[in-house]
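In the block that follows, a single chain appears as structure tokens, in the form predicted alone.
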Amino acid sequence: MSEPTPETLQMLSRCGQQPLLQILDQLPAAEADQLLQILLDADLEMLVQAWRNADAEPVTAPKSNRAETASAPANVVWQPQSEQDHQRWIQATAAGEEELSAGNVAVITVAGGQGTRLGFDQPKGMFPIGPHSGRTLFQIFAEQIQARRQRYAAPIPWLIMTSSATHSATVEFFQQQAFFGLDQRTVHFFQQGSLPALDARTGQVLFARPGVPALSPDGHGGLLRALKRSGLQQQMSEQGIRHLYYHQVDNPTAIVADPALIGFHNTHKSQLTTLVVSKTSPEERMGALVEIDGRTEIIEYSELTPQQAARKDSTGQWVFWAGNTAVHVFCPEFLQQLTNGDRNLPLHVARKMVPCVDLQGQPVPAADSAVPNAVKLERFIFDALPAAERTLIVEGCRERQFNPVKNATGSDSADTCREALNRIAGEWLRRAGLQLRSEAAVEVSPLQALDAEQLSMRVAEGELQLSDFLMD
């Protein structure tokens, strides 16, 4: 191998990974190389210090006083009540809708995940939820995004954040389905970037197989890195894009580059506007948008005790009841700056079994089996919110707008979220004056429609008929 500068070396030491140089001796040159590289690409001292810190706390501390100082969010576009109220979403629709016009909008889908826990094991992406299509996720996403092209004579670039699982499986299924009739030239794959797991007790790197260390993805946060690394940063600032549109590939019904949030957001002038819904219950497992110290910030169900979950302010109401649907609209300024420098968003600590082996290549029994053996370390994207000077909190109708796919059965299941597809087709054909059984199944394409008033048009003109959405 390339003998490891004096910098390397001293950093090594400094994060206690001394047994790394027997493992660099070891290996073949290139591989010791890349070994290296993945290290410094990481930042292992960070990970190794943010392993320190999570290790200098008891597993039995008791939670932050953070919930105890929250407030309910102050900055609120509420879900309209008043005819005001209306003529105010109808403004900021417009004003979305200039902005997708004059060509300044671009969509980013985080895709990084495997549909592991709906017994899938594929891209998430590429899971058929369309309620009798059997349209993926993919090819709904797709869809919204052509239609809103078509609609406002404007590209809309399509950036898709995939991970090293996911990757490949998803740039050949899109180049099978032809990109779904989009432009390829205006879909962009970057693949977020990866962490070594840690031992828990002692912090050093834990290997998969001799020299390639156990890694994982670094968490929705890495979108920070993957953009400025893959050059797309670059390019959508080249490209003039004021506003990116930010959602998660598991919620089919999200309004992609939906005006009404887009133009609040541009109205506002805020550097990140995150669209959220009531919580069905304190105890439902939703991260909460909350304000401390005048920072906007989510604390995660995870953080809370029953108590402090069902906390109310003086007026009764929840203040933790702005749950988070990880739909959001980015300044690309504000993310470059978080990108600039030595600023960075922190690194989370999560406990877990990690299969690992020694040097010899033999696995590695955990210690104690009901003890994780590993650290890993990722980051979250609406860590980015106490950064921003000026954010903004949107009201979104749960019904409508968050109705997301993440489990097998039971609640955000495929089930409950098929019924929403269907039961959202079936309010807008009988306000288009169609006459529709309660039973009857039936499923809109964005493509016919992307909303009520364009179906009730295209109804209304002859365009479309009853039968054009029942399904066998």
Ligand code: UTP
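Switch over from the form predicted alone to the form predicted in complex with uridine 5'-triphosphate, please.
Since only the chain itself is given, any partners or molecules it might have are not part of what comes next.
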């Protein structure tokens, strides 16, 4: 083993890692080296600092004056109401279509999360969500990308971020499924980093095995480092990509590479554009976009007291109405600025149960099964927002575009998402003039139609009929 430097030893001691220091020279050299490398790369000192700053209590009293100084976002493109608005959206769509046809757009799907709330034991992208077909989330996105590539005769590279928790299973699944018919050279997997979990009481590194820290993915904000380290940031720049269309793996109704959003983003010369929807109530557990000191930021629901969350402005509008759908368009140069020198986003702390062992390798039982034993540290991509000088917020249609699968039951679950997919398919078919029973089981593949207009056209031209969509 290369001897740890005195600086490293001092840092471990400053961070209160005495147990770790004790085992260091008992470990095989390669393991000790690897352990130190992980801790230095993760910037353990910063992790411990985040743990020290973390609040153990839920928010009951105002935490900062951020919530008080925030106002509703100023720069918003609203859903069209008037004929003039409609024209504006049509122009934006045409502008976005030009960007797509010119080969200027790549898609990033973040799929590195552990999906603990859903309780599915595979990567979430492999979850069968098609209400009747059982299509997986990955298949729905692959079909959307395929259909857009065909429509615009454009390459549209697909970048999929995985983590150590999801990488092998995801790549194997794509191989088994023959990349859903996509040319595999156009699908790029890249892995985000991991961070060690810390003991919630002591801030000491927790171990999965003796000498091996308990690691978890570093949050969707890990995208910045991972894009750079994988070389994909450079590759996309060489390919002339001008817009990176970002979405999460858990919302199959997200419109991937939506020309309208790309068009607005391009025309406004925005560095970071975000699709928002109106929150259903002030208490809804959804981060809200706001403006603070002339910058766009997100305030998490967990940062607000119930009184703050319900605050209205002088127009009678909720200040925190603009719920983040986690669909963004990034300007690559902006991302490059953020990653210059490997600068990083702030750390967020989540209290979770993490299985761990003691120095002898014996499992450590939880002191109290109701109290999480660990803090996990994560970075969030939306923390990039305040760094942008030019942002844009576009209001989406919630029923059509935001139906995520987060929970095993209840709201934002597989059931609510499948209902939405069935409802949207029914609406498109009725608009195309097809006679449908109200409870009919129907599903539209993105390869059949990307939107209601295309479906109507294909039905009118006799290319598709009702039986192509009926599933029972």
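Here, rigid core means the biggest group of C-alpha atoms that superpose within 1.5 Å across both forms. Numbering follows the first chain given and starts at 1. Not measured: the values here are computed from a predicted model.
J.: With both forms fit on the core, has Gly115 moved 2 Å or more by CA between these two forms?
T.: For Gly115, whose C-alpha is compared between these two forms after core superposition, the shift is 2 Å or more.
J.: With both forms fitted on the core, check whether the Cα of Asp25 differs by 2 Å or more between these two forms.
T.: It does, since the Asp25 C-alpha is displaced 2 Å or more between these two forms after the core fit.
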